[in-house]
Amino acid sequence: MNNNIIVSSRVRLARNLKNQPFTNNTDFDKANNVLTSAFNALSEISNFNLYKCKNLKSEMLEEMLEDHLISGELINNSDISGVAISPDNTVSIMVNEEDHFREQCMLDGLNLKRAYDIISDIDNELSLSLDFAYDEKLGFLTACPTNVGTGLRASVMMFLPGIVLTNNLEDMISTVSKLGICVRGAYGEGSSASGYMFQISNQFSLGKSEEEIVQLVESTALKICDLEIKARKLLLDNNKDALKDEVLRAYGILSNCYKISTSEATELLSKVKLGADIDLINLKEPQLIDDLIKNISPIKINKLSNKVLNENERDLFRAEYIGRVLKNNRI
């Protein structure tokens, strides 16, 4: 069921250079001279793909950001920033973002402590040629505070319908926001939830070490998926007709409509996923509905279609791409 619930983690280090001014306070060639020495370190260490932000097309750059490989920030920086890219997309460092270096892994499910792992050994390796910002009280020094002590941000994507369907939801941000636990929407601080997919991550990184960070956000992870399945079964209990309707209708809408939008799309897929997670709905491969999920999005549908379509083309391509794979998976 864990599986069901949490989709990946995330493990990411916020590192600055010693005695160079942080990202938004620098000028351009100071910036330049940051890139490349990130350049010069990251291949060294490993076979990633280098970019830099202002040779990319605008469409590579909102994928990269669909994907979590980057940020909105570093888009925002592009005349200054970068990019290094693992082979198998599992990580990803950002150079100039809101600091120098936003070093981060992702990995499928729950496995926190194996992306500790990784991203940690390749922040070592750089340490060894690049001198970070450190100071024996505080730690590491960073652009924003809450990010001074160990620099490590780690979050787990969770699909939690059962607790938003079972209006339960401000009553978990509040009990885990006393762990020192916070809660986002799918794209982090500022974004909206969308598809019931949250996204929970340490408050604070100043006080506990890396390992006792990852070990909270870990066991408040397995809490939140407790808490999920009991609203699930509740939900069950006390509204499976309804709820069933619910999703044969999504299914129903999804695979026989003319056009669609992105938002609508996710939101019906994410309930066709709800319903193959709780056997409401039987599905040759459940994993296809969390496939169509990523591959919705206008930028996706453009790279689908290998054309570049307007709005209403995007609607009718979306709505026939999504009927084509549900009819062929349905039992």
Contents of the next structure:
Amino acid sequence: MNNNIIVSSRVRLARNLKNQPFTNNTDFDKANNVLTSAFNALSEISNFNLYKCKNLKSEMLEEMLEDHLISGELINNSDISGVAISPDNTVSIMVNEEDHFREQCMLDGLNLKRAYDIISDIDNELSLSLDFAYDEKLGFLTACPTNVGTGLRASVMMFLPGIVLTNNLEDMISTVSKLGICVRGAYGEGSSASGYMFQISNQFSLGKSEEEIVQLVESTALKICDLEIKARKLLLDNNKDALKDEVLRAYGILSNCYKISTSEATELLSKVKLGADIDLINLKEPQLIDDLIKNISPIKINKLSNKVLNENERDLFRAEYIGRVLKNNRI
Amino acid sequence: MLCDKCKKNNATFHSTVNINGNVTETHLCENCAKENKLFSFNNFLSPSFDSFDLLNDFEELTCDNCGYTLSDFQESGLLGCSNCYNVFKEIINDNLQKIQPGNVHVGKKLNLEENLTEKEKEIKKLELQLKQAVNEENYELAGELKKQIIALKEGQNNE
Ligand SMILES: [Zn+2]
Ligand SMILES: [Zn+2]
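Swap state to the form predicted in complex with its partner chain from the form predicted on its own:
The next block holds the full complex; its first chain is the one shown before.
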């Protein structure tokens, strides 16, 4: 059950070059020097694909953003930024983001420790050829003091419909914030409607070791997981019929509609996902629901259709696509 | 440093008043400085600005390496370069106290040999020798070193 609640784990390290101004205070030439030395160092690391953002089409950048390989900030800086991505898409090193380097590793499920080990090894390798800004007392120096020290952010993506539907979200957020953990809607601030997905991460970076921070985020994620399981049980005990009706209606709309927007589809798919997790609906391949959630954004629909569609055409295509995938998936 | 008056915002206006040897230091945020009679808005705009003794200490803290000013930092929340951490030390320390559980880094250290395994140290050493060999155009030695490095790296991947 844990695997369905904790979707993925991500660890990132923020690093800067000692002798260059931070990205927010740089000029074009200096930023390009950073990009050049970064790509030189990164090309030594086996088989990473290197991209300068200015050479990528905006659809490609948007897709990378949706896949969490790059950030919105990197796109904002696209005239000077770049990214190195491992062949399996688990590691990406952003260059000229808010910091010169944002090194990150993302793995499925609850896997923070391993993600940290992977990115830390790469960081060690990079630190041999790059001169990182580091202070004996303050640790790794970052553009924003909220990242100084370890430069570490460990985050876990969680699917929390039970906590939301039982109205426990606010309490949960204020409880974990006292531990130094912050909770964000996975698709930007205050977007609880879009799919019950949340990102749980550490708020601080200095005064605790990487291991302690990773441990804190992991143990908090597990506590939230317990809470989610309890909330789901509560829903089943008290509202089973209403909930099952809701789930089956969602499936009905998704299977039969003629056109559908991204947000409506995401909301309905999330209900079906919850239903499948707690056995209110039996699906041959529940994994298909997760795949759909990832593949119905405007960018992904354009890609699937091999065309540039307008909004109405996309909504039609999306409905047809979802209907096709769901067909015969119910037992 | 917090504002003397509201105790909420960062103090950006610092002044020293010397009345018959009694020195009083005042640190105010922009809002309170505007409200405070000593710094009434009219005084700010008056042409006699330069001769206004109270305002002499207003020279803004600026990073000598990157030119970033204190107000740049306060506006963006970001620093301009790694040297800014020295220049704005006091303000940053106040800041860190509010947002971080400690003020000393206890995590991984930079690039110290202790971060590396024995094998990584060996590879690093060989790579340095390789660079030197290439510089000296000693290609025979370079080829030999390259082989050793590849063998070590392969061994590492198989572990
Ligand atoms: Zn004030
Ligand atoms: Zn500076």
